[in-house]
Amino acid sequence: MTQTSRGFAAHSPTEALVPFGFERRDPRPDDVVIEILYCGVCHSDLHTARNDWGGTVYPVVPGHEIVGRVVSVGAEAKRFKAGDQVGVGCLVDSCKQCASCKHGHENYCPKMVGTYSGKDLRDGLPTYGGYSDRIVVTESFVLKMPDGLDLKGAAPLLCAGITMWSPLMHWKVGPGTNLAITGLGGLGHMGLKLGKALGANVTLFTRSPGKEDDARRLGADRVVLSSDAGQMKAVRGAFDVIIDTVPYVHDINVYVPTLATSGTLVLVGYLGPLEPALNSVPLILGRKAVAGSVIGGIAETQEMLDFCGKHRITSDIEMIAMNEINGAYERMLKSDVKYRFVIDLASLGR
């Protein structure tokens, strides 16, 4: 059996998102039914709606930075109760049997089910995301929101936050680490905040002059203009870790010389072939690495939320109504937001 829900959906790569009625499954014994209060707007939402990466299942209801309130729980769901404030991120199920799942990395499971444009492992129904009034999610993929954390600003933590947190943890960023963040957007501004709270020495790489004041407010100790050869030469060999958040094809070769010996540059923003090609010489001569990372597992995401709750870290946001989403997509392509749009789902009723 299914239940009718309301949201906004794209019906093809070239069409705007429009109001959409659709069916969600009736709750299973281990399910949590969530009234969605806020949903962040991620670059992945836009890319999926426009099928930039291929494989989008239409109609698609995007949204995987979901914060809401529990409406009800199944008989076997024990971790939550009606009224709890909860979150749902980029995945809503996995096989639970593979090596990745057993190590808490459900995000790398070959059968990982995305919050939208995916297929339920049990009934085969399509998954629909957070641009909607409610969602039904297996309890083990629901996250507890920390008490006292602003829910509107916390919504982007469910993707932007964990996308930055996971590589920070994997590459052991902490007190004394020399960390650089490339790009000051939805991901980059979270990297500055989290890196600073972890005790790292934080630098922002940017191609745009005039961002220094904002970068320092967000946690940067230093700002380097990557188009300035003198500034880049001054930080040669400086960084243990660089996290590159730029969401489009760009030359990463300019950043590799700024890595220290055994340093790592981690790509988190761009999916696709590198242009120009990566020059392996400085990698080999300096035991440097270029790596990639995507979101994080459920336990790691809860760890990130708890850390943000302790340090009162949220995203800098601009609130929009649901019917403003198409304009928000166009503004996002122009980097015309500081630093994340968040949809007020109460606007669906207006």
Second form
Number of protein chains: 2
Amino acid sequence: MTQTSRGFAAHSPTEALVPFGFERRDPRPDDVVIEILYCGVCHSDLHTARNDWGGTVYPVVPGHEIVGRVVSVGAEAKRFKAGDQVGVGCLVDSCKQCASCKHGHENYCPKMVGTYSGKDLRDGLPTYGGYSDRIVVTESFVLKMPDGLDLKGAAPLLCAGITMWSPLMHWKVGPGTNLAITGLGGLGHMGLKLGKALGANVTLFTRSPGKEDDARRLGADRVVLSSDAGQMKAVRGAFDVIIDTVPYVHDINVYVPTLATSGTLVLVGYLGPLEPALNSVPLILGRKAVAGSVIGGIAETQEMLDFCGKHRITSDIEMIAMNEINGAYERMLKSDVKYRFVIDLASLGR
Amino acid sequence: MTQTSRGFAAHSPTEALVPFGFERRDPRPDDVVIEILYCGVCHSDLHTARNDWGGTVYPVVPGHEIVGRVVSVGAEAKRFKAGDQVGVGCLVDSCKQCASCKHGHENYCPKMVGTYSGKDLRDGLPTYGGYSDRIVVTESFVLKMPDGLDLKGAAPLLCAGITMWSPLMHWKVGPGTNLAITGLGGLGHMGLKLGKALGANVTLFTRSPGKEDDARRLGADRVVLSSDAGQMKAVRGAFDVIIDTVPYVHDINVYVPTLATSGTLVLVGYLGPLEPALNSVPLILGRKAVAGSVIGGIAETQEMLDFCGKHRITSDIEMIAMNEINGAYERMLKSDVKYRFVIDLASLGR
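And the form predicted in complex with another copy of the chain, for comparison with the form predicted on its own?
Starting with the chain above, the whole complex follows.
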């Protein structure tokens, strides 16, 4: 039977999110039907609701930091059973044929299906995200939530967590790595926690004084005010890896000299032209790299969740009811959240 | 005794190179005294002679693609003996203490001493390069030239060769790697030869039609006209590694989409701001990187020379006499050389 769902949707770039009733697809043999308990609120939700990146399919039900409980599974879905605690992140399908899929990097598959504002590869129907009471997902894109982790705080791991974890793994951050995180928001605070748990020496770059105590509590060994030339000079050549979470245009030329020889600065937050122009001189004379990374593959997302389970890592969150989402968006635009809003879907009523 | 040398020097940014007599240092116990046979002519020679990058110490005797024969060795220099065929590249000393030196990356040592326009770390005297009859070099910075390699064509390996080899190794180019080289000059033609010998599938990006035959002769499996949108579209996502040798400002945004997921574009030619602005979108959505690299360390230079000896790889060269250097510079500025000038130092007279 079709799964009737209730949620919140944006119907145009300029309208607030409002209650929305819609149909989920009939479960296919390899599907898992999930009752959504909590859903983190990512900046991408807001950007998509407002069509900031173009291409939004309306009505859009955002939400891709989903934690829930399995209601039922299809006949061929063997990995889960009713009652299991599961997660769904930013992607719900991919082609499974391309080089990226074969390497477990479904997040780089050209046909990757987003959890919302996407189109199902088999039936062509739109995908709707986690601002809703339930979701139907192919089991190979469903994650197992580790036991003992607070599920509310774990929801943001599905996007903010994996967005930081994937580059930490790809650029081999581990014990003794000198790691810097630029920006202390939803992504940045997860970077501090994960980097510290991996054994790295962790530095936070911030433009705002007064974040020192919180940064240290979250895992930073050092806080550097990037607007202070003296502090920046003191860390020249210091970092093997910098993960830059700042989501707006900013001058990355100030960070490149703080990379060690052969170091890499990884952009995960800002999509657009790098202005002022990136200077190639320190790249060439120090074999440095500027790279990018987006979310992660399914296997590495599970690996991250298991790591977080073992190390008791969750996001610092502020719970909201579903009908508080529009106000939450306004606060996010002012960076007024420590460090992630999470929606309690029980607030929709059952 | 002091080594009286003759060579050619520039005395100011605007003057032609002229004959110049000067003193080489007394050989120290770990020094090797080398009679220079051939010296390749690198674009850096011209840039330094004309102070294009600032900081040139005049008079400057350029030349860092040096091949010669050992005349004598100091009491503690054990690796070489009189008569050995040796090479000297872009650096003649480094601190030996820093992380770069300890990793064999003397080329990234902050105290690295250039073969010319540098200052010796021990006596503070200026260094003079290979446009001269002899040179005195600490033995740990002297390379062994492999037997059976034409020494004239081997001279450019000491800079052009290692400039390509080091990124080929660092970014793990080998059998089956999809490699592209941007630009067909002194560096680019070595990239084609080395990439092919390493077993990569090699593509040349060029803006100039008519280079197809030569590129294929040098090792290219494919030639793509980067000004042709259709040809560029046909290679979207194709390359694991692109080494960009173009020495002037150019739009690298046209090349980034031709990288495969997790691919890297390595700049080795252009020092300056990347304009128009580098777009972070394809970097982030494809985990791609833009990096730089400059020359190489001593151990990897020897490794490259040994590889070239085994595979009979030399540069395509045009021999000139020492007093033809100023005309050669003018032709280089017009890219009118296939693909490297090499000075026969016998032309100085002995």
